[in-house]
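Read the single chain below, which is given as structure tokens and is the form predicted on its own.
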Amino acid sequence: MNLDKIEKIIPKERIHINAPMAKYTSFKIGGNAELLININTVEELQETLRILNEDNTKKFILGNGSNILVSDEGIKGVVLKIDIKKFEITEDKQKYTITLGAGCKLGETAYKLANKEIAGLEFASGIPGTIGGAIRMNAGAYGTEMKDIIKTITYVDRNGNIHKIKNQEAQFEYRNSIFCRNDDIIVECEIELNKGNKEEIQSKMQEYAKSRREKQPIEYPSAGSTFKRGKNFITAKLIDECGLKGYQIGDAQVSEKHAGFIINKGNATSKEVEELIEYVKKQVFEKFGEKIETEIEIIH
């Protein structure tokens, strides 16, 4: 890769060698990345993508870090880390149309809207990723997912083309969407919620806020919730009732809290993880014949 044409574009202290990927997951799991570059702008994506692709060189495209496990080998390559923000606000008889730029982080534009009584986006207030991962994930809580709330997408394609899609075309499903299937990167969305009540949009947040204290282990390192959702059944309650609460593997553990996540309780690596999601599959599959699917995306 050419670094040199890299370093005209983006300052040096935005550019990383040989990154660790712990560093930059809410697992805290990952060898290094073999270069890590903090992308701010569309342009500066653009061009990116237009040096990469002279020489073909892999790309990983990363947002918070909160739905990954990296192997302990890391990532060949460069990882574009995308931390585009926009926050813009239009409204229009008691609606409006929020750009987001796809690096906000979920939690914060959340606060922020409650501040300024736009409801809608309370149950996106706990989760720890960015705009773009939530959209790409269709990531939800509560009853709500983000196909509910997105008018438009706006996004990169790999030659650094720009396009925008309405909502229909993002092709949504359960933890899926269109962008998990291609190599575009989302840069910027619109979203439609309407005027709330602030001490009730807070009330809210704080209710879901609890809940995640009770039901979830958020004091451990975790990729969030490790298994997809049964279509007839609730996997957490499956692995629960095969008694696998609270088993390890090296530092890798089925929380005790919740049988549907795995955490780091301390030094856990890549392989442990990835050892403990293969028992669990086998051994909800052996007693209940179901076959589970994680959620968490495993990169190597």
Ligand SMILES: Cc1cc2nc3c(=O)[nH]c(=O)nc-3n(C[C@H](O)[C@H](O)[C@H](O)COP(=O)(O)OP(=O)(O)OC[C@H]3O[C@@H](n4cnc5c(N)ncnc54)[C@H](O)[C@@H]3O)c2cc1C
Contents of the next structure:
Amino acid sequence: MNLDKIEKIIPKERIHINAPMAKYTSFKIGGNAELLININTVEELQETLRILNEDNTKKFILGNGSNILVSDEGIKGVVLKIDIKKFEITEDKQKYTITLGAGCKLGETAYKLANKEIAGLEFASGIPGTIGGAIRMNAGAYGTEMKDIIKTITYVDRNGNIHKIKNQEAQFEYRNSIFCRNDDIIVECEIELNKGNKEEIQSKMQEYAKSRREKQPIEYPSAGSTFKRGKNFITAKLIDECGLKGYQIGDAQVSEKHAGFIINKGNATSKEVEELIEYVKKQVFEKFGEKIETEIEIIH
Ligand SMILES: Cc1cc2nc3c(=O)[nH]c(=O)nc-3n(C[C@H](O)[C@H](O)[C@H](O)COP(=O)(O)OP(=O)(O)OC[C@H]3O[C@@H](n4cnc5c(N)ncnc54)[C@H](O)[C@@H]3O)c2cc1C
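Next block, the form predicted in complex with the ligand, ref. the form predicted on its own:
Below is the whole assembly, all chains and molecules, this chain first.
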């Protein structure tokens, strides 16, 4: 790994050797990454990729770590944490185009826009991810998904070349997009939103936050909903009907509040969470004959 070359383009305080992934993930689980670099600009990303490609160093792209389970053995190679924070607004007849860096957090962005009386990102205010991670997953809540607001997406391929695509080209589906099937790195997007009323936007976000607090175990570390929604069934309901709420392997537990969430009760390991996922899948299949899929990504 060409650490010397990387140190010439990235300041030392943004290069972390043996970075504990538990610190960088909402699950608070995972061994060390050999190297983790905070990437602040597109140019830094392009140059870093070119250096890492010289000796084929393995790379993993990290947003806010809120949809992943990192293995106890950690991550080999380099984690590139995308912290690109652009935030620009243009207005045309009360229609707004907002350019966002992939490292912008959804919650912070929704509150910033509310202050400017721009409506439409309320649905994402409680999703603890970045714009990049949310585009890749087509994250959504309360009936709206990223695909409903995205106009264009700018990405960098693994050779460091930059490209821009339109919404339709991203092939958005439920918790899925073209970026789940390739290695491209999202760096920026444009979203289109409308003028709104500040009080109305804020009260909608408060209502969503209240509903999350009541229904989801947000007081414990997790990666959100562990399993995908079924085509013709509600996954959490099937897990609940298997009597699995509160079922625990080590410190990994099927939440008592919401059966679709596996939570970390304290010192859960990745192995325990994985075993629990497999156990839940098996129980649901045996009782209902349904195969349930994980929404979270397991990184080995
Ligand atoms: C309490 C809680 C509640 C949640 N609620 C919801 C919800 O309501 N709806 C929902 O959809 N999700 C929800 N999630 C899941 C998660 O927050 C979303 O999937 C989020 O969009 C992930 O973004 P991230 O930046 O954290 O991605 P990460 O977890 O860092 O990464 C996820 C995947 O995206 C890739 N990735 C990250 N950034 C980029 C990039 N710039 N370019 C290319 N690939 C990239 C990573 O390599 C990884 O494969 C919740 C999670 C938690 C913990």
